[in-house]
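The data below hold one chain only, encoded as structure tokens and taken in the form predicted on its own.
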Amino acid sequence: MSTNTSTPDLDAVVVGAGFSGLYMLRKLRDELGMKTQVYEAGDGVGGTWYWNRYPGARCDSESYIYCFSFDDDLLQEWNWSGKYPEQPEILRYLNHVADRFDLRSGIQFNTRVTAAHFNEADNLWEVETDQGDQVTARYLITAIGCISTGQIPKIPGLDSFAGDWYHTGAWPHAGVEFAGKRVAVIGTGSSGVQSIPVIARESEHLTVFQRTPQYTIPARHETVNEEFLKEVKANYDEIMQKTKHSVAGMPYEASEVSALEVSAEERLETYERLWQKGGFNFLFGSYGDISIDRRANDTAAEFIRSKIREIVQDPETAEKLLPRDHPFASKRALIDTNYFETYNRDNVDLVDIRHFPIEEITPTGLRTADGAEYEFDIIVFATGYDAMTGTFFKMDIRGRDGLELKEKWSEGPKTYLGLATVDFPNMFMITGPGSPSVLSNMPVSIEQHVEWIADFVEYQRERGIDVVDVEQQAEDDWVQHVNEIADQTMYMLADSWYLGANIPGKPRVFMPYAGGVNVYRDRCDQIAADGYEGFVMSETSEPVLAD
């Protein structure tokens, strides 16, 4: 019999209504019959794609695989228009999904979860929102995304700026008018690389402030070939199985050839062919040791540098754009449309701020450390995110004995499989730190996590298990494994947001799992087959019998 006499208001609270939250709601509410409430800070679904509406915003996974695979009819009925899905189309897709499966009825919009405390006496989560909601739930599930909390550098004088300023991750829904404006873009990460060519075309003058030059590969973005789409739809089962059991959640054939075992002429031909093809084919389809051997990596890096010199007409500007201080793909691998070509425009300037950083924002623009002053009407911060952990820390999440998640993760996130963390019972994270997440095609990793969590919850309910936590040893071993895998890669050789290096004071810990989607999936499946090894479960209630 149950020793817990408290009845929760809800079976589960889900935080966020992007890809993760939508699918989690469908699994828990519609398939398991659980009373589930999703809370979403925005006034619509979409998650990342609700907030990130900056010019040029699009996904860098190809559209036919950047989607849900759980419903065959959904796969067949939706037609993507471009090789890569652009933000407006992804948002339309997610709205279609929400409508098709009647998911809005389980979502409370314009509501931000402010606190979630685990009540040990009742074995329930007590959840509060900024709208005054106070509810209890058996499970707390975070579907908050990995890069959803924008990072605006603390530059003195921002409040004094008389013009307008924006962060790419919180773009006005009405858009921004750049015509006739002098614009500064600060940052050349993914959102900078995507937005800079568009802003350059629309503005009177654009000045790009770059700290770190980027390796980026042409996307070769184009409209979808109808014959290709027909072939995809005829073979979707096979394609999606291939994505689920691939290294990065993409159905590309990963090369096993070493860049060091072929002639220089053959390497050049391979790199040129894949450069013309575009996208992640260059990374995954060229040579298998690019990501683990610096000598092999150098051959790809030098090829990209040669392309920058070839594309950018002004030698001085080209020199500024050459990445030299980190290996190729040690930061987020980028693909672009006319990024380097944009620096050939007469209305575009590039300012290198590595040695002379921005010192102050003034009422009319900004000043760098060498005393140079620049005047602008608009400043765009393409300065990235407090990734992986930032959004967790915006909520007051407390586990056993009132332990704050922020305190537990003060030296870096510690999780088991990126799914759960010790002393936070019945809390699950979709694509949390320690899972492939941002190193993969996200919908593939999201679906795997949602399905695994739903299966585990069903397992618990069938056995009358009310409380599940993580064994300390299991968490310690997983954290060690994540670090050991990362140490074998190029990722540790760059100051990137994967390591939290873009946030002052943030612990320098590699946060995603670099072992591959396929390896990770197999590990999760084995843990489930072994009775959810590494978890501690307490039976406190009557089993819920399956229909």
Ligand code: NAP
Contents of the next structure:
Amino acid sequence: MSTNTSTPDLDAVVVGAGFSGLYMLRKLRDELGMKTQVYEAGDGVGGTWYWNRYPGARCDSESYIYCFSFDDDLLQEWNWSGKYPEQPEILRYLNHVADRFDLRSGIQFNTRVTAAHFNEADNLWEVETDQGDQVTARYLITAIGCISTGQIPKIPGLDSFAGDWYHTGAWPHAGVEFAGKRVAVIGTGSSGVQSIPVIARESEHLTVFQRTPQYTIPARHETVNEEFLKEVKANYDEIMQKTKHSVAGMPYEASEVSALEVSAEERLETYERLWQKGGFNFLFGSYGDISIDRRANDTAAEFIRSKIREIVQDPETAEKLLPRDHPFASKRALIDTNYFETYNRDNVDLVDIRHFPIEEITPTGLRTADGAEYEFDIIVFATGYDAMTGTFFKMDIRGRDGLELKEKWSEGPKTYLGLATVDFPNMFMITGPGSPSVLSNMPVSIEQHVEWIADFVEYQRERGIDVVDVEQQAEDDWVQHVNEIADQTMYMLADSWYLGANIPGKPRVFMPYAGGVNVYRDRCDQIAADGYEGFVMSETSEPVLAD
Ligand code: NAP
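Alongside the form predicted on its own that was just displayed, please also present the structure of the form predicted together with the named molecule.
Then the entire complex follows, led off by the chain already shown.
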């Protein structure tokens, strides 16, 4: 099939300059020689790690695997200081990457993409920004992160609050002075669990408002072990291969033993050993059926509850902290540093708002539905994100026939592989809904997507293909597959942001792909090897010859 085309201003527009946008720029501009423009809302690179500067912000992936693997020298020259990387260090790393590969020159900062419309007359994307830019591009690539649109619950009265308030995902660059302040933290997800122990130490008094108690495993954070790092660097190739072909993008040995086929004593010994070791080993390295069998899951859940009872000295507080209404790891699995211990401090209170939600923010604090009033100088909203789709919908993205992405996804996101969606030609999503993304160590999934997209773009250019779209059947089959896999997991048994359950009115659809990074990668590779099965392609221009 032949189509009309005209020459665009740019070959590609990339939205966002976090891990995804930086690597995409390097691939398209520096390796494929394409005219590429990155637009970034912040005044620096880093994405998530640019915005999330709340106290205690740190990654749950170990530092030696939370990085790019595409450049051997980069891997060898960068030295992480801690077992888990802290936000300032990750941001320094991403700035180093930007400088090392001269990426800043391809990024326009302080610029938010507001609209992207596909013009079918010339098969180009027309992109607009809040700075008045209007450009056309052959490709639109979203590198917008999965968890980048913060949600502040619509509780009446916030405007009247006389103190200061913050969302963890839009933290002031200058930091927040907590000394001598009475502070409220609302929310006990990853951001709450990380920030609560630090805010408790810094503030005069902290009150935590908890809607759902959490299972969390000690991270056992420590400064990086030099010997270990030396060994890692000597074996990086092998380690990175292992991450790429693992379930979650982490090089841990996954257990295939069932929690139900060992004795209670053996199980307890395993859980205790992994609890002491810390981190996600507890989830991946204990028993293979924790994520798929409720009875197996219950054994881990009960172990964690026993630990909470052991750590938290006040039995009433401990009781409030016990998670009972959802299986372990059915919400995002958490690791922490002194989370439960924090409730033993004299300056910390826990308020259970499951039955008596926050009814109103008042000028001096807040009031819950049982009439209790609380006074604060600072309120911290650790209340999460309109994840996976929220940032897409903040832009006016329209495909064929003016179809709005928001309308197309009104019943939940529909994609092929989480990479593309029918009727939005030449648009690729890095870690879009329907891919492993948030269920994995993100840089591993990001690199896989960036490399797959770049290979596909190169394939198109070599053949003079100007327009690619997804076949409807391919998308339908993928959406069905994503749902079938999710139905076999514990994820369906919790009200989580994976399911959009944290946003009132959002369709309850499981958004990431739970089949594993390894299985997913093989599928994507096979599709590419089969000539990009599931995509419809139209040729118009002269092939671009490879160097
Ligand atoms: P989150 O996991 O969605 O947690 C939000 C918390 O706020 C939950 O406890 C939620 O309660 C509560 N909440 C929401 N609306 C509320 C309301 N109206 N009233 C009272 N409580 C309310 O958000 P997050 O902690 O920012 O984390 C989001 C994701 O970002 C994580 O799951 C993770 O993938 C990523 N993240 C990662 C790290 C890391 O690597 N360590 C750190 C931070 C974030 P319910 O549970 O009842 O909904």
